[in-house]
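Just the one chain here, laid out as C-alpha cells, in the form predicted alone.
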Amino acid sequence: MGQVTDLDTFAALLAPEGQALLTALRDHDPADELTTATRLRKDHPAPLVSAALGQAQLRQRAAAKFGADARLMYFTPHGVEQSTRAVVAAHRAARLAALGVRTLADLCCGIGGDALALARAGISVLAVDRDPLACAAARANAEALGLAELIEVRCADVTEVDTTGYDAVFVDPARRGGVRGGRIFDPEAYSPPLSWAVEAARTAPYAALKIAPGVPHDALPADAETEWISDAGKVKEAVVWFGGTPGSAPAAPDAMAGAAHRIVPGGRRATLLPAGDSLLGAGLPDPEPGPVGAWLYEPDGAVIRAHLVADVARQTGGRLIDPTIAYITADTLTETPYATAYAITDVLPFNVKKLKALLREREVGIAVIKKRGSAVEPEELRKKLKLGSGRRSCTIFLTRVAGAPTMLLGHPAAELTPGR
C-alpha cells in the first residue's frame, strides 16, 4: 500500500472521513490487506484508503519503539527508522529536566518522538524539520498525545534558526542517505554534519547530540560527555552532552542530578535501559590478560562502544582473557548490571569433532553460540555439531584466549542454583 507523500493527503487523514478510516485499521491484519482495501474502497477515496492502509502499516511497526502511543501516533517511513525508541527518549528528556533545563530547541526533530518525551518532562520545545511532511506529523503527534501546549513545531532549515534564550538544544542529525538511504557512517556526512551540530551545541547552557553508537571516539568533542545507551542488551545511540561549566546552568539542578545526570566534560558513559544503570568511566588502562577462570564475563554492548571494559574489569576483579577480546574472567563470582556473567566448565582448543564428542556426551540438545574475535559463525558450527534430543543446554563461546583459538563453555549465573 502506499505511504503519505504529500500535505494533502495527510491532511486528509486528519480529516474526520481519514479518522474513521484509521480507528477501523486499528487492528487490521496485514494479511488481509487485499481484501481490506477492496471492501473500504466501495465507501471511500481509493487514494485516501490507500494512505490510511500505509498509515496503519507504519503505527504498527512504530509499536516496537513507542508502545501504546503508536496507535494514536503518524508516521512517515524515514520517521519511524529514525525515530529513537520511547525508553531512552525519555531517559534522555529525565536527565535533561533534572540538569533544569525547562525550554529546549529540537533540531531535525523529524516526526516529534523527542519532543513528546521532553514535553512529558515538563520542559517546553521547539520542534524544527526542515521536511514538510515530517512537521505535519509532528504537530499532530503532539496533539494526539495532547502535549500541543509545550510544542511548538516550525517548518525551517535548522542551521538558521535561532536558538537564542534557550536552555538546551538538541540535536539528531539524519544519518541515513544516498540512492537507497543507507546508513551514513561519516559523522560529517551527516544532515546536518556533526561540526555543525557541536558548534550550535557550544551555544546554549546545555546540549545533547544523537550519534550513531559506532562513532570513533577520536572524533568526539573534547570537551563534551559522551554517553552510550542500550535497552534490553541492545546499544541503541550515544549522546554528545555539553555543559555543566561554572555559571552555564539555566536553573538549579534538582536533587536527581547526581552523578548519573551532571555533565562530565571528557567523560565516557554507559547506561543500561530500563534499569537505568550508569557506568562514568574512570579512565583505566585495559587489565593485563590472564588464564580463564571459574567465571566469564560478558560486558553489555555499551560498555563496550564507550570503552569501559576495564571498569567492569574493576569492579569483578578481573582479567581479560586475551589483550584484544572484551571477555573478562575472574575466579569467583561478583554481582554487576553491566556485564552477564557465566559459570565456566570447559576451557578447550577451537576442535569441532571434540565439542560434537563431548556435548553428545553431556546429553546437550540445545546450545546458545557466542563468538568474538572467532572467524567462525556460530550458524555453520549449529550445523556441523547436528544437536540431539538431548535434555542439557549450554553456552558455547568462540574466541581467542592468549591469542589462540579457544572453545568456552558454561552456563549463564542466573540459571544456577545453589548447589548445581
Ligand SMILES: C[S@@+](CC[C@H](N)C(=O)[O-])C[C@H]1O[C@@H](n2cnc3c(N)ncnc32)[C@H](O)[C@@H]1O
Given for the second form:
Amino acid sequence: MGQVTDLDTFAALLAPEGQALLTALRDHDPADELTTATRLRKDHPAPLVSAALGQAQLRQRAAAKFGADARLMYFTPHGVEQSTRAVVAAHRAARLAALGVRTLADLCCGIGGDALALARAGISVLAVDRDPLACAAARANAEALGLAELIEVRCADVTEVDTTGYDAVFVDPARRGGVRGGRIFDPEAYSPPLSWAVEAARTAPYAALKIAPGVPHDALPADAETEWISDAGKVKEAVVWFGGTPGSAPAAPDAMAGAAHRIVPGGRRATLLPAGDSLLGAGLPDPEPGPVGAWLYEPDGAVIRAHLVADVARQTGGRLIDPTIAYITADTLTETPYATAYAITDVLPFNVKKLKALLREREVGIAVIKKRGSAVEPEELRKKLKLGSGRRSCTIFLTRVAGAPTMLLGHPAAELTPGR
Ligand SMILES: C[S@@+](CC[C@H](N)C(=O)[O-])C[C@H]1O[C@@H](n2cnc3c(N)ncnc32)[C@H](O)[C@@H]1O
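Having displayed the form predicted alone, please output the structure of the form predicted in complex with this ligand.
Full complex below, order starting with the chain above.
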C-alpha cells in the first residue's frame, strides 16, 4: 500500500475524512487488504485510501514498540524503524526526570518516540528534526497522546539550534543510510556525527546520546557513563550519559532517586528491561577460567556488551569456561537477574554422532541449541540430530572449553523443580 510521502497527504489524513478512514481501519485484517481497499475506494479518493491503508500497516508494525499507543499514532516507514521502543524511552526519561531535568532539547526527534516518553515523565521538550514529514508525525503524535502542551516540534537542522537554557540535551542521530540504506557502524558517519553530538552534550548540564550497542569501547568519551540497555533479553541500544557541570545542574527532586540514577563519569552500566535491574561495573579484571561446574550462566547481552561479565562472575562466585568465551560456570547456584542459569548434566567433546545417540537414549524430542565460540550452525546441527518424538527437552551449548570445541548439555534452572 502507498506510504505517505508528502505533507499534503499527511494533512489529509489528519482531516475529518482521513480520520474516519483511519478509525475504520483500526482493527482491519491485513489479509483482507484488497477487499477493504476496493470497498473504501467507492466512497473516498483512491490516494487517501491508499495513504490510510499504508498508515494502518505502519501502526500494526509499530505495535511491537509502542503497544496500544501505536493504534493512535502516526508513522513514516523510517520513523517506525528508527524510533526508540516505548519501554526503553520511558526508562531513559525516568532517569532524566530523577536527575531533576525539567526542560530538554530532543535533537533528532524523528516521529517523537523519545519526546513522547520524556513528556510523559513531566519534561518540557523542544523536539527538533530536519525531516518535515517526521516533524508532522511528531506533532500529530503529541496531539494524539494528549502531550502537545509539553512538546514543541521544530523543523530544523539540529546543528543550527540554540540549546542554551535547557536542563538537558538528548541526541539520537540517524544511523541508517549506509550501503543500500543499511546500518552505519562508524559513529562519525552518523547524522549528525557522534563528535558533534558529544560537543553538543558538553554544552548542557545533562545530556544523553543514543548510539549503537556495538560501538567500540575506545570510541566512547572517557568523561561520560555508557549504559547498555536490553529489553526482554535483546540488546537494544547504548546511551552515553554526561553528568552535570557542578553548580549548573538542576537539583534532583528526590535524593534517593537522584542517587540511583546518578551519572558516573567513565562508568559502564548494563540495564535490563522491563524489570529495570541495573549493574554498574566495578572495573574488575576478567576472572580466571576453570573447569565446568554444575551450573552455567549465560550473561544478558547488555552485560556482555558493557564488558561486565567479570562483575557477574564475582556475584555468582563463578569462573569463565574459557578465557575468550562469555559463559560463566560455578559449583553452586546463585540467583542473579544479569544471567540465565542452567544446570549442566554433561560436558563432552564436540561429536555429532555421540550427541545424537545420547539424545535418543534420553528420549529428548525438544532441544534448544545455543552457541558461543563455535562455527557450527545450530539449525544445521538440528537437521543432523533428527530429533524424534521424545517427550524430554534439553539445552545444548556449542562452545569452547579451555580452547577445545565442546558440547554442554543442561536445563534452565528456572525449569527445575525445587529440590531436584
Ligand atoms: C534515529 S531517528 C530519531 C528517532 C527518535 N528518537 C524516535 O524515538 O522516534 C534520527 C532522526 O535524525 C534526523 N536527523 C539526522 N540528521 C539531522 C540533522 N542534522 N538535523 C536534524 N535532524 C536530523 C533524521 O531525520 C531522523 O528522523
